[in-house]
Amino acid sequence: MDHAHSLERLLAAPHPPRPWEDEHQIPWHDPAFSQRMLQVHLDPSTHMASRNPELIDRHIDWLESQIPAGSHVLDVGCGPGLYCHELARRGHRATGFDFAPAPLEWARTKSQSEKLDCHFLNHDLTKLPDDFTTLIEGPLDAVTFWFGEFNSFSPAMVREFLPKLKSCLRRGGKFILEYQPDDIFVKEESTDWSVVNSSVFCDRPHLWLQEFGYDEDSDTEVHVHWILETESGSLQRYVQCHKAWTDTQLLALLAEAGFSEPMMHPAITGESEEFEFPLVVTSA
C-alpha cells in the first residue's frame, strides 16, 4: 500500500470513530507486538502497563488485609505477572492468565528461576473455556482484576465472563476489581501525532496519529491508533474502547454476576488518578 492510498483510506474511516465495530482491537497476542509491551511492563519509570515494583508492594500490602494468609489468587491479564511472583514470596499461591505470549513466557521463566509458586495460563478472557475452574485447580480465595483494564471491554462481554470468573471462587472468596470511573473520562474528540523512530506498534520510522473520540448513547471513549510507516506507507489502524460504569450500573452488574456484599475502596496510594484507579471488594 503506497503513501496515497493509506491517506484515502486514512480519510474514509468514520471520524468520530464509533466504538466497538473495529476487529483491529490492540495486537496483544501477536509474537512481536507482545515483545515490544514487554519492555514497557518491565520499565520500572512507568506505569504504562504494569506498575513499578514498589507499588506493586503496596498494592500487595493493602490486598493481604482483604485475603487470608496463604491464599490461591488468580490474576487476569496477569502480563509478566509481577503481581503473581510478589504473591507468591509472601507465602500465597498464585495463577495468573494472559493471551500475550512474551509477558508470558517471561512471568514462566521469573517463577521458576525464583521457585515460585506461580502457575500461568494462556487464555484469552473474552474465549474462556467451560472447564476453566478446573484447569486453574480452584476454588479460588480471591481474583485480582487490576488497572482498570475491566472497562477495554464490551458490557457483552463483560456478563459473559463475570459469570466464570465468581465460579472459580470458593464460597465467600473475594472479586477485587480496580475500575476506571465514570468521572475521569475525557468526553470529548481530540486529535494528536508525532514522528518516531519506533512504538510498542511499529518497530520502524512511522508517523503516529491518534483520534480520540466518545459515543454519548453507550458511555464510550474510542481511541483509534494510525500507524504509517514512513518509508513503505503501508498503514495500520488499532482501535482501543473503553466503557463508562458509573458506580450504580457498576454494582448492579456485578450483582447480575452472582456477586455480593460489595464494598467500594479508594485507590491505594492515591499516586495518580491517571494510572490509579478505585476498586471494589465483592464476595462470591
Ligand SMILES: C[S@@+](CC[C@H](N)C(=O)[O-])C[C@H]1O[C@@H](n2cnc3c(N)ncnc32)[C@H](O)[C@@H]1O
Given for the second form:
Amino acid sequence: MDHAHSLERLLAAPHPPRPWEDEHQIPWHDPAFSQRMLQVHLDPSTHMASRNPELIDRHIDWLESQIPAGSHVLDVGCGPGLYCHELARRGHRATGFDFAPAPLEWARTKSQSEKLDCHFLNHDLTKLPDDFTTLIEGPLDAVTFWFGEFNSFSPAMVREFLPKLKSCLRRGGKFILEYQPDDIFVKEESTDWSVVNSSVFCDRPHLWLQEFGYDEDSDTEVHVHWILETESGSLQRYVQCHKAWTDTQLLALLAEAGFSEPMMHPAITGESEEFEFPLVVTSA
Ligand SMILES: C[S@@+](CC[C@H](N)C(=O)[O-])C[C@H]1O[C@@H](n2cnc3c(N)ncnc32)[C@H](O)[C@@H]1O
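Having seen the form predicted on its own, can you show the form predicted together with the ligand?
And the full complex, kicking off with our chain again.
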C-alpha cells in the first residue's frame, strides 16, 4: 500500500474512533510485537508494561499480608512472570498465564534457571477452557490481576471470565484486582503524533499517530495507534479500549460473579499515579 492509499484509509476511518468494534488491545500475542514488548517489560528504568523489580518487591510485601504462607497463587496476564518469580522465591507456589509468547518463554527460562516453583501457561483470558481449574491444579489460595489490564476487556468479556477465575479459588480464597479507577480517565478527544525510528509496534522508521476518544454511552476510552511506515507507506492500525468502571459498578460486577466481602485498597506505594492503581480484594 502506498502513502496516498494509506492516507485515504486513515481519513476514511471513524473519527473519533468507536469502542469495542474490532480490536480492543494492543497486539500482545503477536510474536514480533511480544519480543519487542519483552524488552520494555524488563527495562528497570521504566514502569511501562511491568513495574521495576523494586516496586514489584513492595507489591509482593503487601500481597503477603493478604495471603497465608505457602499459598498457591494464580497470576492473570503474568507477562514475563516477575510477580510469580518473586512469590516462588518467598516460598509460595505460583502459576501464571498469558498469551504473549516471548514474555512467557522468558518467564519459563528464568524460573528453570532459578529452580523456582512456578508454572506458566499459554491461555487467552477471553477463551479460557471449561476445564481451566484442572489445568492449573487448583483450588487456589489467591488469583491476582495486576496493573489495570482488567480495564481493557469489555463488560461482556469480564462477565464471562470472572466466574471462571472464581471457580479456581478455594472457598475463602482471595481475588486481588488492581484496576484503573474512573477518575483517572481524561474523557476528552485528543491527538498526538511523532516520528520514530522504531517502537513496540514496528522496528522500522515510522510516523506514529495517536487518537484518543471517549465514548460516554459505554464509558470507554478508545486509543488508536496508526503506524505509517516512512519508506513503504504501509499502514497499520492498533486499537486499545479501556472501560471506566466506577467503584460502585465494579463492586456490583464482583458481587454478580459471586465474590463477597470486598475491601477497597489504595495504590500500594502511591509512588506513581500513572503506573500504580488502587485494588479491590474480595473473597470466593
Ligand atoms: C501491562 S502488562 C502486565 C504484565 C504483568 N502482569 C506485570 O504486571 O508485570 C499486561 C499483560 O496482560 C497480558 N494480556 C492481555 N490480554 C490478555 C489476554 N486476553 N489473555 C492473557 N493475557 C493477556 C499481556 O500479554 C501482558 O503480558
